[in-house]
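In structure tokens, the next block holds one chain alone, the form predicted on its own.
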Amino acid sequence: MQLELISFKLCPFAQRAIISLNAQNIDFKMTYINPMNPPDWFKEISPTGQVPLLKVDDTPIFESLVITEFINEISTENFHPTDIVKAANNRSWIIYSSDILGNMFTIITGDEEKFNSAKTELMERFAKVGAAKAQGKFFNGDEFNMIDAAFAPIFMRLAWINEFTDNAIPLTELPEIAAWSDAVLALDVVKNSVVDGLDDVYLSNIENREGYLSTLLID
């Protein structure tokens, strides 16, 4: 069984999927290409034309949600917790952790009004998902399982946001998220999960943007 993932470098959905992939020691090949002009190939075997795109030999297998459950059957070991209610649970926070990226894209393009509403917004939900941690390092607490590589996007891009300002979207008011962020942040499984300089990439994003963030970015 070949795979190959494809998406763009900035893709935090494709990121995930990096993550399960080499948290599970399963081989796969990483194809990036422009989702705004892809190539013909791509719109061949694409039916929604979105990324990220996950090809198992010749069979297309889409949305990011179903490539990583895909990955996870395909796996030696179980990525969710081995409790299903716990699993299920887990997923319905996977869930809802896209709101939590629509609020950072928000943040990022949004004029002063919509970054102060998307921030309040973002730390409630934040709020939510920290009471339903439990106690330890992760989520589910000592062990990282799938939920914490679908954070890991979202904490990388919060901590590059934080260093390119004075610290805009701070997690001071959130001790638990701020030490789970931490956690999450520091394994070489999330660290390796983005090409080399991709946080100039998404500087250069948030300044193209000219939202509201881009005047607090600081040199």
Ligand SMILES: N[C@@H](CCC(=O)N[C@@H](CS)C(=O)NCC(=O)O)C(=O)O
The other form holds:
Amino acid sequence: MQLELISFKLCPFAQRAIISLNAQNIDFKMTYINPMNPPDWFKEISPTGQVPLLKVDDTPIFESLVITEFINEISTENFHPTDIVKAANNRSWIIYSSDILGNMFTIITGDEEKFNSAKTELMERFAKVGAAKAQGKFFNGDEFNMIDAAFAPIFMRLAWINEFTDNAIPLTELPEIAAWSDAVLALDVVKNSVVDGLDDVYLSNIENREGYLSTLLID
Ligand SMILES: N[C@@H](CCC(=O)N[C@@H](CS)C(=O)NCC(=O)O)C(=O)O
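Alternate state requested, the form predicted together with the ligand (shown: the form predicted on its own):
What follows is the whole complex; the chain from before opens it.
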């Protein structure tokens, strides 16, 4: 079975799939395309025009959560907890993490009012996730699972935003989320899931969006 993952370099949804593939030791070919000018061959195989898309031989699999579940099915290791109720609960929170990515998008694009309401909603959502999280380094305890991979792109972008600003989205009131973020971001499989210099690309993205966040950037 030949796997080819197609994405844009900055796509947080694709980053989940990259982490899952690498954490589960599955060989794949990575192909980055230009979001401003996707090639014709991609338009032909992608029904939505969105990335990530995993080509499995000639079959396109799309939607990041379907891709990560597929990766888990072809892996010899289980990237979810073995308890099926816990696994289902993890899947629910993984879907919830996509809504949090929506908050992150508004945080980098919105005016001051939208920025502030997205930040408030982000904190409320994090508080709910924090209440559901088990004791230990990761969401389920000491094992790094798919749910941690799903939150990794959020944590990485949040850390960049806080580095580029005077800590515009502090996690000080949510220490369990801050500690979880630190544990996830310390892993090589997470660090290696993005190309070198992606933080600079993200910074340029914030500048180019000209939202309220761009006024908070420091040198
Ligand atoms: N629900 C999708 C969302 C994917 C998504 O929004 N991808 C963005 C890039 S990060 C995209 O392809 N945007 C281009 C477009 O919508 O045309 C998933 O989880 O895979």
